[in-house]
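Single chain ahead, by itself, as structure tokens, in the form predicted alone.
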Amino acid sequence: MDEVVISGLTKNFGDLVAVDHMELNIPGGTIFGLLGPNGAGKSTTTRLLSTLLRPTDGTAVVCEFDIIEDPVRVREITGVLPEEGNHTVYPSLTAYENLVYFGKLYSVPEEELPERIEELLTFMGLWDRKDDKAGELSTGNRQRLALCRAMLHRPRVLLLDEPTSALDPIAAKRVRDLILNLSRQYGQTFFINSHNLPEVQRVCNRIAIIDEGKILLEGNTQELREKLLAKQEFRIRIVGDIEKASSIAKSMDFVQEVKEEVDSIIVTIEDPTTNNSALMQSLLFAGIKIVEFAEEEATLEDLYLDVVKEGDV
């Protein structure tokens, strides 16, 4: 069953079309990633789904409740981490007091509340800071606390806007692990906004790409990866003559494309499992010192270029 159904959802701000007739169906239990650059319409979509904004046209249904007709019920069954989520906790209350307050607002059973608070704070590495005022915590720790707040009442759908943006790598991994664990344990549905493709690929099983308010492409993460990342690029960082290294690479039949940078060449290789070693040997034989030979992780820009090139938009 689809937990989120978006139908013709549109939001205009004057002449600016922030969300343009969006159509999406998100099955229950999905970890869904909405990818796009700043200004693409991601945050506006989250605000619409969380009923913080009213659409100009169209609507969405979250867990069978319409965002226009049943906004209160939508708020009850969703957990929201907006942009600048670290500002959504009360600075004068301790971390623990914040969660007690929000737990009562969301009618978390009183006998369950202490256990849920300890579980979340411990997992997020904040249990030893539970008695510190939220205003005294670092930006990253307030972000962690805000995530605990959003997840405390075990909502059916979580709307997370850049959930790891203010976190260090260890904390970001904790968040990813928490999302995966909650999805497995409780079957919760996650709607995650991000401009970070590698981050989303690690956790999401379904992805849509948005730009200028329009969905460019949507589908299963693995299917999109196979379709959009069919060609494999490798960065070869060298010490020496970039032009010479580039010329050698271009002379190889299995090298489809070569791009030059200050200290590297970026090569697109057919059947890299077979051909990488041949290219490396040719470069070394020519006296090129190789510092790094690694697969390039695709950027969101690469995805956009591939989509446009294939005529999908």
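This structure is a prediction, so every number in the text was calculated from the model and none was measured. Positions refer to the first chain, counted from 1. Here, rigid core means the biggest group of C-alpha atoms that superpose within 1.5 Å across both forms. What changes on going to the form predicted together with the partner chain:
Shown in the overlay between these two forms, fitted on the rigid core, is a CA shift at D271 of 2 Å or greater. In this overlay on the rigid core, R237 has a C-alpha that sits 2 Å or more away from its partner position between these two forms. Relative to the superposed core, V17 undergoes a C-alpha shift smaller than 2 Å between these two forms.
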The other form holds:
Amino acid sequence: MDEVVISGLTKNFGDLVAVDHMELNIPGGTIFGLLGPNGAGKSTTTRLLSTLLRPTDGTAVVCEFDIIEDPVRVREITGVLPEEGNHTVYPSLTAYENLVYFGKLYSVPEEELPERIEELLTFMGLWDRKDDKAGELSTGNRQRLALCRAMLHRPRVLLLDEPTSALDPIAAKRVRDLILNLSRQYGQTFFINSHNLPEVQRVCNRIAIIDEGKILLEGNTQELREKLLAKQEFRIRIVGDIEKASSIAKSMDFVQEVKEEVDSIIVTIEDPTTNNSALMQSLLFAGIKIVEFAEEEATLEDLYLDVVKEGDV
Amino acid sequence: MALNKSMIVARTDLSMAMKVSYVKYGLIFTAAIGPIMAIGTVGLLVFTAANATDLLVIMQMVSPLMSPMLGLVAIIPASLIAANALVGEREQNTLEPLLCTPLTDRELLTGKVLSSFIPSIVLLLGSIVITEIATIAMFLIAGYPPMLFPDITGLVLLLTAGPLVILAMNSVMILISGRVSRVYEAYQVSGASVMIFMIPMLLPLVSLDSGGAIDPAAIWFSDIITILIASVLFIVTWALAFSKFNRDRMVSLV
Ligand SMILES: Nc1ncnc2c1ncn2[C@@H]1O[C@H](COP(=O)(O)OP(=O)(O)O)[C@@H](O)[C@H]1O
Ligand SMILES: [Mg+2]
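Right, the form predicted alone is done; let's see the coordinates for the form predicted together with the partner chain.
Entire complex below, previous chain first.
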């Protein structure tokens, strides 16, 4: 069952097309990562899904409720963490009061509210700050509080816009653990915006890359990674003239691509089992000392950079 | 439409507004200034009047002039809180999370209206009651038969046009909330609106003739005109505020 179905979703701001005929299907229980550079249209997508903005064209259905026809129902079943700067909690209310206020607005049963608040604040490491004014909390703590607020009513779909952007590495890990926990425990669907690839790679089981409002690539994280492994890239770390090494590599007809780094060249080799040793010999013969010759670990970053670059052309 | 949802918004807004010192002291100050001026004026008249007949004549002249002031006093805090209601949410970046809650437009707007309507009405009624009690007490102390101040015409005006103007004020704030992004700008607009609303509140003045004598029928007439103007203002601004409310525009405004 697809919990979020986006069809032809488009949002224009004047002449600017922020989201451009987006098509996406996200099955229930997925931790979905929408990945893209700044200005790609991620936050606009989240704002459309959370019914804050009205699409210029197309629509989306969240848990069977249409964002245009049934906005109130959509808001009931989604929890939203607005993007940084907009996730501000009420500064003059305490952390606890902030959650009580939203718990009531989301109709969390009154008798369950204190228990849930305690559970979430404790998990986020904020329980001992519960009586502090939210305005006096650090940016990271405010973001954690905003996350508690998004999860308070146990929404079926969580829309998180850059959830760890203001967090230190430990807090970011806690949030990732929380997401994984919730997903395991309640099967909630997560729609996470991020420009931070390692982050997305760690939690999301499905990824789409967006640029200029368009989805450039979409797939299961595992599939995408396998696609990359087929690339046959090798890192050759050397002592000596990088440019010389690079030109030698380029001159070999089985070398498809050469990238230069400070102390290494990265080469894409056709049929590496047969050809690697030939390349190695030519380099050694030219007096270049090879410190390391290793299969380049494939990361989604390469794919991301590739795809976004192509999109720019 | 669940009124309790609106009440949750109103109560929280109000408690937050009271934590802002200039709103709190602004409220106390404006709340005090109306009754102080009214009671001071009456006191002066009561204790300097030559006899009961003179006092009655003077009071009949002063009453229609002074009564609307108590109404104005209640509008100023309403405009302060109302300006904060939606524009303030945007300014402190809490608008998006609030708009993400299941509140319907109507519940949200009603909540925002109530958050300034409730304190304004409390102030209005409070200042009327205090002024009436003080007036009666001063008349008794000075040995005159007690009188109402504001008198019946003033009371009718305050209790009808007063709430209507306060509600219209709120609607204007909702209307501009999708167009201005800073509370400061909202205050400017609200300041201008207060001036507009002073006109109907002070309309009874036209019933003064050149000799300073006042025709009671003219007072009633100007009261009715004022109430009509307030009703039209209320209906028009309210209808506009609700029909023009647009989440997309509020969120898109940078
Ligand atoms: N309210 C708005 N008015 C005009 N342009 C906007 C507005 N919101 C976003 N944009 C533009 O739309 C594009 C996508 O923005 P956004 O969705 O915030 O990107 P991201 O979250 O991926 O960084 C950007 O070019 C941005 O400048
Ligand atoms: Mg963004």
